[in-house]
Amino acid sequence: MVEMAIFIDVSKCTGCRSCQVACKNWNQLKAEKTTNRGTHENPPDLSANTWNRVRFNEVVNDGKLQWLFLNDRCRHCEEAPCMFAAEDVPGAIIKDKSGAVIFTEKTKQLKYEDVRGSCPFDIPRYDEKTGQIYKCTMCIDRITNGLKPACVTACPTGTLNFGPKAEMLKLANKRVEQLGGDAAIYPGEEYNTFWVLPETEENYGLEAKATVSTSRKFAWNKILSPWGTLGLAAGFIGCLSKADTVTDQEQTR
């Protein structure tokens, strides 16, 4: 199977929430009970039950009111963090040849606070009741049978868009050059799920793109621990140690 990928055109986008609804029908997720916070927004967050979300955002430019809306989900990186956070659970995140990244059950022996903390996007959410940790799977489960995801079959406007990604990339590309202005590729070519926003970033609520490797920035934060840098500090020693013995032979010699 070629790599597959999800375009978001944002300019479509309605905020009819059709896949919203449609991603926790086909993953049989539970409802969730809010309250009435003076938005249309529902639910006010991601969660173990809620995969898909459709932000609205209230901006004005050039004194006129724009409503904003942005379908907020997992954005399957190429070169996942989370997948680095779990590297010592092997088969708690997988990268699926699809280009879907994907969360089992064995996420349930991971740290979730690391699984979170190392993704740039705030995405993965834990369960209380099952202890697993989930997020958006691209659904998998159809499109390793042939079939679009289903929030993209649900999408009524064009927004949502499923293919190879090469296909993909070159729609959105295309999509940028008839917006003009801002309009750029969110969060980047590198991602399986992107988008093509309008406006800028910061209209959409979205933080600017990092400019550091998220995998990096792991890596440093686990040297940095407690016992990372225990580590660091052991090999540092081992490494002097084996310079004064080097050192010392020469002058034997």
Second form
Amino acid sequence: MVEMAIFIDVSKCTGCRSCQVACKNWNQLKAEKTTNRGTHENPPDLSANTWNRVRFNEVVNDGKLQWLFLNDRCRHCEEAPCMFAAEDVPGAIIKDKSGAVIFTEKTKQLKYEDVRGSCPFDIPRYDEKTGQIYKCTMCIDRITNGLKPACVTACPTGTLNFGPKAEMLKLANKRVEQLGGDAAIYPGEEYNTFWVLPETEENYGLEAKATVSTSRKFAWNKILSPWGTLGLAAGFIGCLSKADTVTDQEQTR
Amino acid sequence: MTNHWIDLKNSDCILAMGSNPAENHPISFKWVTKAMENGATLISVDPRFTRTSAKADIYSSLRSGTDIPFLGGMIKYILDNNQYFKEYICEYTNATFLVSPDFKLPGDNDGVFSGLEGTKTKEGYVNGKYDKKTWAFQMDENGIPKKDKTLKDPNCVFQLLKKHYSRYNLDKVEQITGTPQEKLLQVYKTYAKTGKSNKSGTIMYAMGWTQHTVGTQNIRTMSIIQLLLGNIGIAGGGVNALRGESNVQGSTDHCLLFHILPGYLKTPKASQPTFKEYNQVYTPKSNDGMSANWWQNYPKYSASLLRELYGTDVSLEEAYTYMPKLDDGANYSWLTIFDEAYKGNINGLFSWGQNPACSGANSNKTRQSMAKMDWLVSVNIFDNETTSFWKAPDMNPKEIKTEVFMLPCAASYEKEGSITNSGRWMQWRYKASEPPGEALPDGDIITDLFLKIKKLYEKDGGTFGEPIKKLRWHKHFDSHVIAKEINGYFLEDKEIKGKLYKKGTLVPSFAYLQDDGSTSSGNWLYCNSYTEKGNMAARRKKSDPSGIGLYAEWSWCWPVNRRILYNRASVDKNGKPWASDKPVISWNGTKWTGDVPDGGWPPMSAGSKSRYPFIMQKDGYGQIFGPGRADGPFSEHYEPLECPVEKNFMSPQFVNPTIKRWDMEGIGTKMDARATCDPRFPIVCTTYRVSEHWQTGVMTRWQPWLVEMQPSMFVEMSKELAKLKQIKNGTIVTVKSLRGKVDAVAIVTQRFKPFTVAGTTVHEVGIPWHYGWVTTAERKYDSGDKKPELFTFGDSANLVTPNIGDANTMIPESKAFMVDVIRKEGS
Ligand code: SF4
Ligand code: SF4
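Could the form predicted in complex with the partner chain be shown next, to go alongside the form predicted on its own?
Every chain and every other molecule in the complex is listed next, the one we just looked at coming first.
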């Protein structure tokens, strides 16, 4: 299989959340008990049972109200920091040749804090019942059988796209050109899931790009000192979760 | 829809008003997005900034219930700035027609059209009815409407239109709608650009337009705009109703409503005792040889329907006597049914595939009326608020005599058959799995029921048993058999246009149906859907030779597979498409190519051999002046029954004079109360849906993945209102009207903004109508009661909506009424 990628054209997303349901359906993930917190966004966070979710952000720029929808999920990094955190357990986290980063059952043998802390995007989540760590699989079971990922198939607007990475990058670059302004590829081209954001990252409550390089530093740090990760990881979670929870109500207060 | 979903991609400008397609018709956005990629402009007009607004190039707000002033201002703009498509309106619409000189416009007549009879009150007329004598066209010596192609005659429709909407100036419109003038102008300018002959603009509307006391006139106003701009008949144009259920189009086509029979034939009235008289009343006559006047074929369709129902053993005349007749002037709509039930005049109810306890306006009245019935049968796939109404938290089962039966039925995926989507496509669906347990397809349930009733009549006799005993019915339900009968058969050998059609073969199309009883057809509009060539609805060919997305061999579309209605208006007099880059049909000198044309006659330049494009209208012209409506040939602004202003700024007539009022003394009860401009209920409220739930939630509230996303009844409000009411985001509040109250989580958002209406601040809130007490945590679950995996919070929005209907359709005014929002103690 050639290297594949998911390209998320944020400008087209209507926040319908077909992707959220499709993921739960295909992967048979349990529904979470939620409440309405004064926003349409739910569940409030990724979890072992929620591998993708749409963030809803109300922002006002130059007096113009925008309601921005962003599907958040694993970036399937080319050089995945989580793999560094898992190197002691071979086969726990695998980079498949399709481009997918796969968490296997062996993640049970990993330290959750290490894995979550290693991810610059705060994606991995732990299930206490199974003891395993979970996240988006890029629907490895579908894509290796000629199907598109479930979320991509369900998306009605053309926001979610799947195909050979080279093609997806071409599409993405074309969109950046068409959209103009602040439009850019996020987090970058070295990922197997990437976005085109029509607005700056801050508008979506995303971390600035700096995090990516920080995470590299972190990965380096990890190589130098395998057990010295915890404090640093906690630091990461703190700063990222702040960004993560900027939802409708917070930005509008 | 005059057009269809895929056709949205052909549009240059899409107006989403009275609808929220991104949330409620998510798949439509595939085509909206395509149009936008091709450079189309999307305009979203909504009291609240929605997920559609989030994608729009232009967003404009308006106070709920003021769509007519908003659009009336657009008509004025189009006329004042010569943005209309002159050739189109002169040749294809009744703009040139002369109206009776006795006709009076509301501007000259206290806010009503001439001919109104009714009770006059200090708010203007109530329970009025129009004598339409003065709305008639002037006729020439041949009995053909007189026309003035210069559009100058003061009695011509064009001049009347100009005069009427001249009152809808920007100041007035802003004063009523609360929309700033710059916004109005931006919308008007952008949309009016589609008046160019090669441009198309489309309207996507839904219940945001229909659920008003002026619902029909909201749509009429837009139809006038579409005619003025030459947007009917063309690709990317039309008037497009986004239906609220996947098969609502089909159910309407097949007579779900009391006043129509399949194919929009009229339900007979008591004053029409014979088939001949009935046909006479409903068969329009035109003296203009160039008017196709398609409804002149009415007797063929009505005869074929009677044959389908009663077969050939019974004469057409006898069969007609078996048809149920409406009492003249009586109204059997939803609101009336529950009103009569509330008054104790209806003792049984089949609630089939619906949940009136949550879906009907003024739910408290609806729920109370169920308690007055002797029996209630609920046919549904899950427990719901109707099935279990007798054990609702505010009911005492000991005091309720109603015997309730629940019949479990198959879901749509558990049976084979067709659905007809908003674009009029009849699509065949196959059965995916067996229904669980005792659940049966609706067809099987109704067959069992009918055969049992028939047997009882045969055994015990009974009043007027013939209509039941003689009705044709199959022992077993088979969707293919029924689909073929809907199409229709030749009942005897018949030679038509030199070709012999054998008895027992399927009729190729409705042009072959006969008025002499030699053909049958369960629905003339569907004649051509299942022919000797096979089941047209099951076709799945993906090629598109049209190049504009007609996909003519994917499923089948009524009528006769015509994908865009009134497509003869998409070409000039020589049959050349107005928009050469997206031709719907075009004349190649000998025949039409492209879509199935609205009749095969040559283009208008062929003179008497041709026909005018609007073939379903008696005169053949698009109706800018529409005398068929109950409340006026043009639209006029009237306030919602409950509104925040003390008067109508347009005229002394406060609310629609022709609506059926229950709130008047001596007519209704305290359940029908109205609170307009009442300080106790100062906030405008509107209702809507979210992507994550469906209708009253019977199908979605049991589905944990959906409940997880939208777990609870909510009320959206502006930050300004929240501050005023000291309401914190995410806390529980009570929304209260004169009729009832419902708890909801407050979503405090910038997506709602207060309006400035006539100089004062008006607040509006919005609530979804998907919730109900059956799936909540607080209720009592008896053993055997199904418990949802995830509970929902809150009850139906209809606990606060009013039971008042549109003057033409009786659809309730659920989109604009008055409430208060109150902080709950302790929050
Ligand atoms: S690719 Fe598959 S696993 Fe990943 S978010 Fe989409 S549906 Fe879920
Ligand atoms: S399915 Fe597509 S359009 Fe809908 S929320 Fe997901 S990404 Fe957005």
